[in-house]
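There is one chain below, alone, in structure tokens, taken in the form predicted on its own.
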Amino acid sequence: MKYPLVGFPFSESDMLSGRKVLSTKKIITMSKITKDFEKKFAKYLGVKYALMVNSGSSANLLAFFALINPKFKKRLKPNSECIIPAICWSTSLWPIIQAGLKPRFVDVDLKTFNIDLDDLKKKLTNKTKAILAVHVLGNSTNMNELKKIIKKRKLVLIEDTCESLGSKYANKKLGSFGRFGTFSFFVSHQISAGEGGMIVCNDYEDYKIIHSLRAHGWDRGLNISKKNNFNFINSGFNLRPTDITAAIGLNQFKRLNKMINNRSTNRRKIIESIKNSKNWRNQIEFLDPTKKVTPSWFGLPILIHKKFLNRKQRFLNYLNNQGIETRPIISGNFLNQPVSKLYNLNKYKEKFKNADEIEKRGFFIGLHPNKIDQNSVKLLTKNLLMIDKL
């Protein structure tokens, strides 16, 4: 028996939705289905505009290239600093650098795995112009406090919500607090289109910028020019999705709430089984949601008790050999990645105590969107409590 990070993510109706697009024998690039998905996504998030792209990474790219665009109100100047948590994914970071901005890393909170607001306050300078909040694995920082900082310093907030679609803070969806919110539909995420992503905003001028940047810099679809479809109003990429991915994503989106509930139920079953086991001796710790957060869990993050740290690699090897697939919590402390030296990411030679601890002690297993059976719960309970016996 195996317990993978994610099982096959598509239902029969998902696959049928994709095949229907192909069976029309029309061009499969973004069209009516993509537009329909965007409208329903925006309504769900409680925002005015949503724009589908080919990945969550591309959504982040659009957000930061919008900030430096000549059409952006109070565009950010080169070398402006953008705050980013040390626990992040590579394509949360690279768009900051690719846009000519300077990342300024801050530590994370051990209780939330999200941005440490105290460390953030210490590192704010006159050069700070933006903050990238990475909502980790369905959780978030204290958004009320973050909003106060944003308002007081007149900063731009970008929310990387790629791991947290459906999570709410004080009943407001994550991804709807900032100037832009980004989402991913990769195979292991809350909904999957195989690939794909979404970027959302509330300002029409911002929407026009990301719309043109998404496809070549032209205004097709914006109804600005009635002369022709080849009117270029900005710079641009080609980050378009296809109607196939939109159809699959939209079909999954219809059952998002059910899958969120299933993941939450699976998490509760696993944790309760472990803590009620006769072998439970606090060998591992689990992440609780931040106060006021209603989480849409992505995975089940686990911290190993400090006294067993010397057994971590042996333990992870054991779990994987037992068919329980594991992975780091995002990428660990990104400043410890080899590429950090290549780009001199930690030029201030700072320490990130909490991010290091999460990297050293942490890993996560999958939370499946379908309810798991009791055999899976037993497999996980037995093997996750083996670390003190290895």
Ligand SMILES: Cc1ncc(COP(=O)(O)O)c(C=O)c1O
Contents of the next structure:
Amino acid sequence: MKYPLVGFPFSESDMLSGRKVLSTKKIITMSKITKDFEKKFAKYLGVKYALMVNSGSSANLLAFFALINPKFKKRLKPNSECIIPAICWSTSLWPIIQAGLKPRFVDVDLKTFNIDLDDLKKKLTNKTKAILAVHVLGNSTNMNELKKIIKKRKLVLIEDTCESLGSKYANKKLGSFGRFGTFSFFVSHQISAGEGGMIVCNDYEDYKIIHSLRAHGWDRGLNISKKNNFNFINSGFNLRPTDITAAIGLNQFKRLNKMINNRSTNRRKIIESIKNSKNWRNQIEFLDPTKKVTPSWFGLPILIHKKFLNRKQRFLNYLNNQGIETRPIISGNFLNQPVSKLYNLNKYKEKFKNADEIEKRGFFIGLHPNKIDQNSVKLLTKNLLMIDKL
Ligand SMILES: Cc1ncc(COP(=O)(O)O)c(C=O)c1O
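Could you drop in the structure for the form predicted in complex with the named molecule? We only have the form predicted on its own so far.
To see the whole picture, the full complex is given below, headed by that same chain.
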């Protein structure tokens, strides 16, 4: 691939920091480095607590199992509804169902790719108890509006920020608005530790719940009991990271701002070059950030013009043959996925017009954390404008 979705994500110093953990010859499970990373992450995000886990999916799992935990203030009852946008990742959704809650799908906004607040308002009922906002590819919905809805209806907000680490809304970091915010450090995300994730919150009682749930349900590490290390205070999973992934993640985290700036510069260069090309005839559209959002881009989403809809697959094959890797906008409209029938996800047989449109017209290409060279800009400019020639 000449222009892959992601390059090799680790610098020499990332690899060295991982190797250093191994060379201590201690067990490699989470320890001091994980704690250090958690502290720095919480500070960066402007929240009180951050807890590292082995993936963004695990962070989502913790968030929803916290909401139904007996220790959660005003815990959610089984079958309570949680609003979720139709464009979401699989493990944005499954923890809702696994926790015994009911997902209520809402369409997305064509202009933001995020939850459509008008559709959301229509779908609020007495059963609605939570909202999962999925911040798509570095962008978000109007968080001021969303906050108003949450406050008025006394709902719990969870922010799946797995694709948006570092993005801000009105100067406040995404992931810090809700009861829990979740992040992923999988390859191609804003920082990559190979695997890994983080969950953040502001309430110490919430923190205690997710801390126990992360590792077996015990209180080890919480300094709340003088008993031995085998004191079980809650139910639990084992979603622990290792200090190796924490060390790699923390080392990359130091470069986060630089990588955000590089991605943003790359995006500007690519779009400028395309729009200044003599072949530019509005064949494609780009996603602009929502008002008040300072994005930390994940990829470069593209919508093809409606008149080329029947050529999309041919176009993607063509790009692939030219060495340009593409992928769908998250997983498209998740209700169109085969598993939707298996779990009868669309039980109200609703239409999600905008999510369908984004699925039909959309795809994204990588936005690399290192500065892009002129050859890549040329490659993309030439080939992304070829759709009307195919
Ligand atoms: C929106 C969203 N949520 C959750 C996840 C899951 O993260 P992980 O791959 O670290 O489990 C992803 C993964 O890409 C994602 O895009």
